[in-house]
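One chain follows as structure tokens, the form predicted on its own.
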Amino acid sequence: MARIDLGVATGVLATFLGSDPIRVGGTPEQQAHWMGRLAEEGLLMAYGATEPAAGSDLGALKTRAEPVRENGEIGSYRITGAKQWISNGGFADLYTVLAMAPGGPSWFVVEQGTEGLSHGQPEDKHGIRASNTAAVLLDDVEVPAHHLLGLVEGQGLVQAQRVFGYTRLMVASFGLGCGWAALDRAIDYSLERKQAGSTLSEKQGYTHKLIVPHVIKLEAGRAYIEETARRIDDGEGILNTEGAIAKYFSTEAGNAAAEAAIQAHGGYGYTKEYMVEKMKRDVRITTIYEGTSEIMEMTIGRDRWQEHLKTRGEYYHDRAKGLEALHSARPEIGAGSAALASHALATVMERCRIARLTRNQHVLFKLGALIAWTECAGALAMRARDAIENRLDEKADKRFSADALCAMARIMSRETAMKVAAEGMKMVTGAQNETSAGFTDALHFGEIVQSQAGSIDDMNYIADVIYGRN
């Protein structure tokens, strides 16, 4: 939906997003009542959680449900407050609402017309103007008890934690989506558009800078996606840290793709007769809504930081070994690469414990950073190794060969490798103002360069494949 418009697609988001408190902490007659109306009548629904001064921190919200009692017992809540951002916030016919009632954040549903919800004026946003977004206005809005989403108060942190691994695996499918349509738009005009006498197709500055990256790094995007999707279908859990991954590698790809149209496509992709000036100022925003990739690069650091102190450093040494294990299998596919990067990543984080480096809080960011780039790349040779087993799901996209994506997945592990092992020497250096005895050679900086050999074959052949030349 996000290759169409990602304004569009916004707005169903909008909707999954805003009955997802009711889909998990409602009690069964709420989901049937809500959730029933939602199926039978089409109704649009917002997600009132963000609010002028708590976007990502929802344990600041300063919207307050009073009690309002009768014969001793609680018969309503008034709800007074503003919410800021709400996407189909001009719209909606119900609202998921966040307020502070006296037991704690806790979720309320709040009908359209209900006296005292109003909400402001569309704001005149960068992108996605597709989409409704509005402040949403609550002054001493009275709704019954069982609007309490549970029926019990304090719950609504909780609930919000549960959903954050499928929203922010849809937002990141949305950078997915959004950033090969212009991705694709950039193919189509290089191989019209002629330059010294070719096509600027046939050209490996253009190629090779423009496109080929890109593309590789939006097919490692979808291999984390769709891995996380098949987790959360096989009922592995909430994933909120995998979520977090798919969202901050997918929307960086997407809005670098789109970047990157917007140059392949010269003077031209500046102007609004191009479709690419348009997506580019649409998945903008997927980097920022649903939490922002600064967000997304604590939150994975943080938590992956957990696995890491409970395994004694173990963590990502363990996951190069399955790695490694791979490669032994399956050469072709770069899990090499991937499990070198493994092993470097566990170096730098150990490294970083010892020093008590995390104390810093770019620090933590850049380990989130450089943990997607990992599992991503991970992703990715695993996504190769099903092709070539013919065992990708068959709801998995098939645009590329097998053969294509072993090449993606050796690029993208060597990248990651080299990208691990010269920023964590760089931060860690950084960070304690000395070199460290010995960190070279504990990252296999050696091997790491080594594996490296093969790239421009490998991004020759991707070119080729991407423009029909193989």
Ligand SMILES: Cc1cc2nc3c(=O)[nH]c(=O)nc-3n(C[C@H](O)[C@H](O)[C@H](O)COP(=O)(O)OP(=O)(O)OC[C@H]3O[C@@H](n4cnc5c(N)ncnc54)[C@H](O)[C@@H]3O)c2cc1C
The other form holds:
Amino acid sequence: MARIDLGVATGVLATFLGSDPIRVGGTPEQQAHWMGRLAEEGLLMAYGATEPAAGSDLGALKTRAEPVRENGEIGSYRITGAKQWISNGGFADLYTVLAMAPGGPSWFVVEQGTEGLSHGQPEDKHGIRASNTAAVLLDDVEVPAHHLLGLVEGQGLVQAQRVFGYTRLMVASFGLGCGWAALDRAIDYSLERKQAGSTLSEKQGYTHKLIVPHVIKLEAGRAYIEETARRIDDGEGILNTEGAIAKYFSTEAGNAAAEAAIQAHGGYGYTKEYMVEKMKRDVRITTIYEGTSEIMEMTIGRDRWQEHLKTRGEYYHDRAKGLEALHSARPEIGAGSAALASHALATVMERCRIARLTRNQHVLFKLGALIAWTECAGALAMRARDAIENRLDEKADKRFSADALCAMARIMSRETAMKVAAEGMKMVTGAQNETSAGFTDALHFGEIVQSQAGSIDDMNYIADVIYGRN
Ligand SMILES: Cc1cc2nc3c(=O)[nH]c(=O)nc-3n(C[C@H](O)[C@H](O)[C@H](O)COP(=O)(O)OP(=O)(O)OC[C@H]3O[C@@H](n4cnc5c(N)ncnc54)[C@H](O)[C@@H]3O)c2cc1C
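We have the form predicted on its own; now please give the form predicted in complex with this ligand.
Zooming out: every chain and molecule, the one shown earlier first.
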């Protein structure tokens, strides 16, 4: 859907988001009632969590749900407050609203038409203009007590957390779809547009800056999304950290790809007719809603930091060992470089622990970013292996051959290893105000540099694949 129009995709997402608190938090009777009506009546939903003063920090919410007692029993709740930036806010038939009850934040179902419920004008947005976004106002809105999801107060934030794994995966897919749609336009354009005697697709300086790196990052994002989706389907749990990694990496990649697609069209890209500027405006939202990229960096950094501590620093060394075993069996998938990245990450994290550098929020966020890169590089290597061994899921995207995925995985892993080492060194040295003794050796910097051999050949090959030259 996001390939076609991210605004429409957002309208659909809002019904999923809106019904999630029912799906994860409702009693069986509430689920049967509301989900049944959703299916039978085709109801549109909206998810009302954000408030003017409670965005990334939902705990700061001010909307109140006051119990109304009848004969000592709670018969209903009166909800008062304001919700901000609500997708489908002006159109929904049903709203799930997060409000502070005496027992803590709780989800309530509110039907359109309930007295006291109103909405603001549609927001005049930068992009996703096909999606309605509006403030939702609740002025003493009375709902029966059985509209409290789960019938127990205070479960709201836990219920919201329980769906982030896959709701963030949905937004990750939006970044992937819209980023690819823009890049495909740039690819087509560069096959037609001639400058200095040949098409742009023939020019290495153009393809290796504006096309190839974006293809690789989007495919690394796809590998991580599909792997996480499969794990969620297999019942491995809610996988919130993985959802955050998928969202962070794929939406940043989609955004960068759409930006490059404008550049790839030159002046034409800057006009509405060529559509890429519209896609760029649309995809921009994906790094903001469902948790901003910075909140994703914080979540990823915090969660994996706990794993680092729990395993006494071995978490990413252990992952690296798995990748080294993979490299021995399949040297062509770049797992050796992915292992170097993973070891380097473990080393950087350990230096941060010893010098207590995560007291700097910047360090924690930066670690979150490096973790996302490292895990996505590993996922792309695994996907290349699965492609070679014909083990890709039947629903997996098959646009690229196993050989192409191998070359992409090699490029992604090399780049990640270099990024983790260089940015890790910069960050640790910058935060400590001195060079960490023996750091470059501990990072295996020499090996990481050596592993860059073959990068340009691989990029040439990927350009040939994209343009059908082989
Ligand atoms: C088009 C659109 C549709 C939306 N749809 C919905 C919807 O359907 N339902 C819903 O409930 N919400 C929705 N939202 C809200 C969206 O999820 C929030 O806008 C988003 O979570 C960010 O909150 P905020 O806008 O208050 O920004 P803030 O939280 O104020 O963030 C501002 C900046 O500060 C950074 N920041 C925030 N906290 C920290 C911190 N602790 N440390 C460091 N940096 C920080 C952020 O990364 C960001 O760069 C929508 C928003 C938009 C724009």
